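First, one chain by itself in structure tokens, the form predicted alone.
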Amino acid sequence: MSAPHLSRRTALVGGLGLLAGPACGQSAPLLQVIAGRKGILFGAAIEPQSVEGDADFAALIARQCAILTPENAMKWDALRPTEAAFDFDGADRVAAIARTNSVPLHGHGLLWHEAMPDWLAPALRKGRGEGLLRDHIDTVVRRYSGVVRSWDVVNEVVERNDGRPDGLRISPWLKALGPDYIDIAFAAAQTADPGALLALSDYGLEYDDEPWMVEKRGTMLALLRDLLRRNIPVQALALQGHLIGDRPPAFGSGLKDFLDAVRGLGLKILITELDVSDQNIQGSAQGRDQIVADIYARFLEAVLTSGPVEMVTTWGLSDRYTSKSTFFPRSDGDGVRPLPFDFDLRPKAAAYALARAFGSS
């Protein structure tokens, strides 16, 4: 396993793990360090106008971060205006942010069913797909070659749904290109950079006691099983892990036995959009953020005792950035509490209990 890119000033600090909170003056876990040291990337997905426009936001996510996801400045309606011009300046700008604090990206993502420009699915419907997808797909990598250490390559292509036998997802891409979308564009990624992490991500494969979540991973499962057959160049899994604030937290050995035979197959575990939605939470903000801190600590022991995992990321690192704000608001009112830090950037007991999993895995 890669060991994570730590920046020189957080290895300078980082030696206990634990460096001054940036609020009240509380201990608050120096994530990166202690992930670090079980060979974890930890990190977050951020979008760059946070970054640059709070300065005590940008030292928080350099303090706690070994790597960074562009939450929304790699998807197509960002970089594809038009059909015929790039706009890569958010992207640029969360590759500029990585650069200054010396950890790589997690690219997100190279092909989605959502966040399509409005022109792309009249282009697809004329039979321009495949062009348009081998040279957005080589365009944007070969820029951020050396930049994006892992790339989500294709996201969400399993609905069973929609009710095909193979379990895909009828998708503009599918109705397009049939099911060889998805090999043309991990094939256009490992051309145009043979060095990076080629990973499928997917939602939905957490809970044990879910019976549709235990059907999407035998069905994900043999999708992967079918690429590699087929030597598609597929080399992880990413399990997004948007995880449910007010149910029970059933992550036992149904889900240790699908990581395992994921592993089985040859491929990596990332988990790549981590958060606990406390939507639908009665009580207190701190009975709500035990009860978060709780599913963090439950689903983390049973991933990371599971086998190795590449890294862990949290969809966002305060709750001053959360787009649950906008998607998943509480009907009280009430600010929502879904990430290891709050809306003043202190850890909460989410924070410890993310240092806890890392620290004994």
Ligand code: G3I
Second form
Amino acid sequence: MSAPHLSRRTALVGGLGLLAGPACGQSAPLLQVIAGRKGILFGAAIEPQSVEGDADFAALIARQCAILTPENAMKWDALRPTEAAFDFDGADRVAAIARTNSVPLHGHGLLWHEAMPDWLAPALRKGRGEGLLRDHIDTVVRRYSGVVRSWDVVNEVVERNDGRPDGLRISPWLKALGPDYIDIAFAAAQTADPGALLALSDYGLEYDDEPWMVEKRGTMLALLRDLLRRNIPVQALALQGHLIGDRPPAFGSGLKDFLDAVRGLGLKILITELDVSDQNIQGSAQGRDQIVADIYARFLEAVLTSGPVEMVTTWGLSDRYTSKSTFFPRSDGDGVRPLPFDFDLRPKAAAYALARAFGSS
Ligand code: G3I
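Now show me the form predicted together with this ligand; what you just gave was the form predicted alone.
Entire complex below, previous chain first.
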């Protein structure tokens, strides 16, 4: 995959993989260029209002990202305020930002057991699930065909604690349609946009020393094998990559072997929601930044040296805009620092760790 289109200035400076400028305050690694040299699309999740309302952040996104993900704008609760109506405003605004930056989108996501509007579960219980799912996917995928290059078609469908032999999550979708809901989703997405890369997304696959994650890897492989055996058009596994700052990294041969097994099925590997929670890391911001950077480095070193990776996107790009502020705040009241760029849009140790990982992969 060639490096994405860059503005002349960016390309000029980017040839060095560094960017100097007042907005950054210091030279910042140009992550999309460094990753692009290895055929990897680097990008981030965004909310449209964060880019539209903040010119400095918009400039950082434009400089750093070769692909963008709508953090929330393409979820059911955003797109479907009622069963009868679609609301494409947020998703269209994200698509407009992608077009302005001449970059593609990673669509997130066509089916999830969360972010469901209040009317949806009752409608599923009334037997309207298959029609709703097919119509939703057909409408949304066709609308963004050409700007979305890849989709999280189904998200977080494995939950071993629900006790099913196949390890599938007992979600409203599974209750309504049985396991075939996954088949329906992928088939509908491929019909709507045969050119899009179709992924199955999940978390909790990253750590070698977490028994539940090791077991989940086995369940995930069995699921992917079964889908492929039945010619269901799953083409990629999207590892979310939500990593934990206050525990040692454990990204070793287990993770590499798992990724090799997934590639052995003919599937591509996407890292789609990478971040490192510093909610419970003790110490100064500088010390926390170094721990976070080391975890980014260890994870990416394991993933990138295991074999080809299609894309790496972080779940936000700057600590100025991260949902972890809301959902995983620090008890000491300090701002959270999970992302490569700080609140003032300056590169942190994590940004340089990403650059080194891409550069050495
Ligand atoms: O936009 C509304 C706003 O109008 C309203 O005033 C406010 C209070 O109700 O809610 C706002 O919507 C929130 C939205 O984030 C935007 O901030 C939703 O309530 C809230 O549920 C939503 O949380 C998102 C969460 O997924 C659930 O959709 C997070 O931002 C987002 O980071 C998180 O991302 C997920 C991935 O999609 C899947 N993998 C895990 C990852 C982290 O949980």
